[in-house]
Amino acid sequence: MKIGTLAARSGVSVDTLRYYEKIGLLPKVDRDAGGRRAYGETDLSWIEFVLKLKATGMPMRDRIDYARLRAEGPHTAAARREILERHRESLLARRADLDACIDLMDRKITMYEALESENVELACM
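Mind pulling up that one chain's structure, the form predicted alone?
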């Protein structure tokens, strides 16, 4: 598929795809006889994975390291797993922080509901 098709299917702009290729986040892609990039489904799957990593807040340098290791081959599986494990730990810590914030919001909401209920009761007297 051409770069425009890949951009449309992935939701990533053509410029971003070119940038990802330039910085090594996207591997160098084969070119057709006319010199145009020719992407495959594997490239689309990779971009979707990279976008998930980005959505979780993985730093760009870690995404690039992961991509570099991926390009080096299967013997880098342990190093790639370690990157993902570290990032997963940071996600779990963030989730714990968010859960604590949600608990606080729930307590505040309950408090305000009680106050509102008391005000309604007092207004009726």
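None of the values given here were measured: they were computed from a predicted structure. Residue numbers count along the first chain shown, from 1. By rigid core we mean the largest C-alpha set that fits within 1.5 Å across both forms. What changes on going to the form predicted together with a further copy of the same chain:
- In the core-superposed comparison between the two forms, the C-alpha atom of Tyr112 has shifted by at least 2 angstroms.
- Relative to the superposed rigid core, the position of the CA of Asp103 differs between the two forms by 2 Å or more.
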Given for the second form:
Protein chains: 2
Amino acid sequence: MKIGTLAARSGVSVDTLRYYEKIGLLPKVDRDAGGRRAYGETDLSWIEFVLKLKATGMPMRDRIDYARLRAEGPHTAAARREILERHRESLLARRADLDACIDLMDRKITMYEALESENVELACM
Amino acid sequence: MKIGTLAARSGVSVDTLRYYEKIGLLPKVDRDAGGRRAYGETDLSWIEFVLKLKATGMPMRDRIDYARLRAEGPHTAAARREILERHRESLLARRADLDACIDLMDRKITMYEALESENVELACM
DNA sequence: GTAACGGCTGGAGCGCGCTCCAGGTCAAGC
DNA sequence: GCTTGACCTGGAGCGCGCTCCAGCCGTTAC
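Mind pulling up the form predicted together with a further copy of the same chain next to the form predicted alone we just looked at?
Then the entire complex follows, led off by the chain already shown.
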């Protein structure tokens, strides 16, 4: 699969794919006879996984570290697992924050409802 | 309270506080005799609230919209409530994404554990 | 009185994560 | 064979959200 196809299938632009390769987020990929990047299905799954890590807020440097370890081979498995475990912890913390903020939204919304129905004045909304 | 005190108490830098005022995230504040910004406790609570909105991913433009409505007065309460309700919905969606990603981390971590203990080879980690 | 500090303004600079461009090569369709 | 278009590289540019700076003024401590 050529870079345009991968871009279409992954939703990542061609320029961004080349940029990701440059910074080490994607492995150096094989080239065809004409020097063009030739991707496989594995590359697509990898990008999709990396996008998930990104979407859940894993910092760029951790994603790059993880990618580098993956490129180095199977003997880095333990280090990769550690990165994922740290990320898992941060996700749990973020979920707790999110829950607290959802509660806050609920309380604020309730205050606004009270304010609208009773015509009460409240400071600092 | 002067801007340096507010910066220390809110954890937001002096420069950033002035920047926030410039873009409308903080209301135009009263000045003392010497032309310096004089903040009250209400300003601090407002900043803390805005930081929470930021921390949970409310886009800058929504925060600014909300701040503008707040500055306009109590008759904008309904519009402000709507912004909070939209944000609440997005937080619920984000929590669902987060849960899915935590599951994914758990599965990947389990795969790594299997890989380490059984010395099995797995593609695309 | 004076030095030092904190605040003021307007505007430039910066780091991140792309995004775009010039100028070229290569290959597939007609 | 020629056109068209996708791909190549290296490097410049950009928008966001600050962050820093010059040059100035007022207040506070000694």
